[in-house]
Amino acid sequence: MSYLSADQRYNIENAVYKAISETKITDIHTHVYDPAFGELLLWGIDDLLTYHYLVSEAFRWMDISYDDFWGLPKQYQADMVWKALFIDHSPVSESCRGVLAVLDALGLDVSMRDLDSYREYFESLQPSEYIDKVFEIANLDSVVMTNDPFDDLERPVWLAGFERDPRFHAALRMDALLNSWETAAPKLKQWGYDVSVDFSGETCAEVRRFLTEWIDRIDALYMAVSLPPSFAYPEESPRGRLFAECVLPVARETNLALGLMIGVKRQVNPDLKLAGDAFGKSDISVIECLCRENQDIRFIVTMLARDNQQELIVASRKFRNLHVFGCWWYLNSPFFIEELTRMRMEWLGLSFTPQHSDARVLDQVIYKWGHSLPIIADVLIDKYANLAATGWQISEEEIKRDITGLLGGNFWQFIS
């Protein structure tokens, strides 16, 4: 093996930061919303401020009850989240420099500590002259939404129909069907659907006529859920169950990918609210099952816990049905993204989807996406540079393809 000179890694750089400029990215599960959702589109300073990653951290210094605090206006919160953490203490944090990276992009003075000053400048945009910017910053081609029919707030923009904005994908999301289905059978049954909590009669036909119409309602790319840590397949149980004869039927028959993000703990904290979620580690042997008994099922998949990675990527190295995407939550840091994608590249090659933002506000996928991409392209740089000097040669439009596919090509062949 020889050695790369200073020009050849050089070239190697500059064809990749080149790429990554210019290739549009397709941001494969996120939480926010279509324009037309109204208020369910997250966005600007105190939404910014106001997200549960903040608030948790705040709380740690902050001395207010759960309820005086909850029961402020949005922008009081928001007032105190800043005081906590961006003027009592430094904003180390990768949740107070995402707020910091977000303004700075938007070419606002983070300098000023100006918390009135950049409100101001969210007030006089319009929510379609905003997502317009923020998809150029982030140089987005399109999202892809966590659509909720149990969600009292969203179902009837659905059920009223309207204009969709192209760029914003539909993934139908089953938590409630699945994980509370004491609550969720009696709102079936009040919709229309001959359902009983005990599945007698029709039950498990009228589930699968329920996902069936709403997937094409909502022209869903996939369907998706969060489990916990305790998941198991076959699990006797009413998710068990409704997973067995309801949802995998249903992805077959649709050709529908089926996503699933495990490990989470709910509400470990329910003072927290959306803050008050945990996670550990989960038994790698169900995704092994899923796959291998459903095996014209296509899973992508992503985990919470550290200690489930390597697992999951041996699990993609036997399993074509399986693809492994993003940095979810607790994994979307620097430092987690950096191991996770060069552990990933070393053993599934290119196959696999390095990021996604999981964005809850708009403004998130800014530095969500800025963060990550310079992490990417140093690993890229590292390997192209390793192949390098073997002696393989690697031309730029070969780089501007495998860049493609990371960047939301391979979630598109994947589930195409």
Ligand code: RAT
Given for the second form:
Amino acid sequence: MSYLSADQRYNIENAVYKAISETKITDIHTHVYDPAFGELLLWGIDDLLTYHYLVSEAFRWMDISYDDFWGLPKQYQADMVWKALFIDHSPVSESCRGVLAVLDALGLDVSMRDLDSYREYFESLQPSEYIDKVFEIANLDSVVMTNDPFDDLERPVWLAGFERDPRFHAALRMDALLNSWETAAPKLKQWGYDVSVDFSGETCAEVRRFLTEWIDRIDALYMAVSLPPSFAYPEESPRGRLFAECVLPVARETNLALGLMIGVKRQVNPDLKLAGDAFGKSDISVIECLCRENQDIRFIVTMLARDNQQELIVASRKFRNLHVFGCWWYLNSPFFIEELTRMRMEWLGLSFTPQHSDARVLDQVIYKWGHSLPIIADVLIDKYANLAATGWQISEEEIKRDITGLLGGNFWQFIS
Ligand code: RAT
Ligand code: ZN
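Got the form predicted alone; any chance of the form predicted in complex with D-arabinaric acid too?
Following is the full complex, with the preceding chain placed first.
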């Protein structure tokens, strides 16, 4: 084992940065929408400032009741967040930094601190040209949406039909179905599925029909659900039943992967609305059991608790039907991205997908990727440098191949 010369490390750094800048990303989990969904596609400064990650931070300083805040027009909410987080205090949090990074990447002068001029800039844009621009800056090839048929705003758009923008893939999200069966069942009934809350009659067959029809309708790449830390498998509950008797059989029949996002404690503070969720540690033996008993089904899994990360990696080493992805939500900040990416690479090699954006506002893909890519690059550089120190030679093509895998290729291979 020898030490690397500065020149050797410099060459590796150059090759990694070059490959990263040339590789188009597939963002495998977002909450942005195909432009055909109109107002559901959020973008621009007021949506950036009222992102729920920022709202909960702002409430730590703002002197206003929850109800009064939510009663304000979006622009006034944005004004309050701007004042609390950017003017009255320095915007050092990851979410605040993200807003500034977006403005800067768009060529706006953040040193002016001029909210009105930022608004004017966005008002001058058309969504379609802006999508092209954002995809270009973020180096995105395509994004995967989160599509829940129980969403009253989203559902009619799918039912009416529209011409798809091929850059926006669909994922069938099953949160409402699996986590709120008591309210989901009557809706299914109203939509013509012969189901009962007590699971009598044809309920499970009808839920399978519902899932299959929606998979076809939206041309889903995968099915997905977010789950609480208490999620179990098997589980004596409506969710357990739906999972075992509807979701798994449909995954098997359609050969679609199942995305599991585990560890969210919904509505710890309901007054905060979307910003009111927290997280908890989950039981990894649930994932192990699921993967062991369903080896013909592929699972793409991310977990929200830092405490679950090492065991999730080990589970993925045991089950090749388990693909680990992303630094989810409260783990999507530089400190955690670096830790998770290093741990994963040291124990899984390159067989995982290090990041997704989870963007809710289109513009956020710029900063979420902008902040993650240098970290992923630095971890890779260290690993290639370790290899080079043994005398292992790596070509630019091999570096490009590896990075293509990490930024989407591994996901496509896993689900295909
Ligand atoms: O990251 C987020 O914005 C969360 O609110 C959730 O959307 C989470 O990512 C999820 O998909 O449930
Ligand atoms: Zn999400």
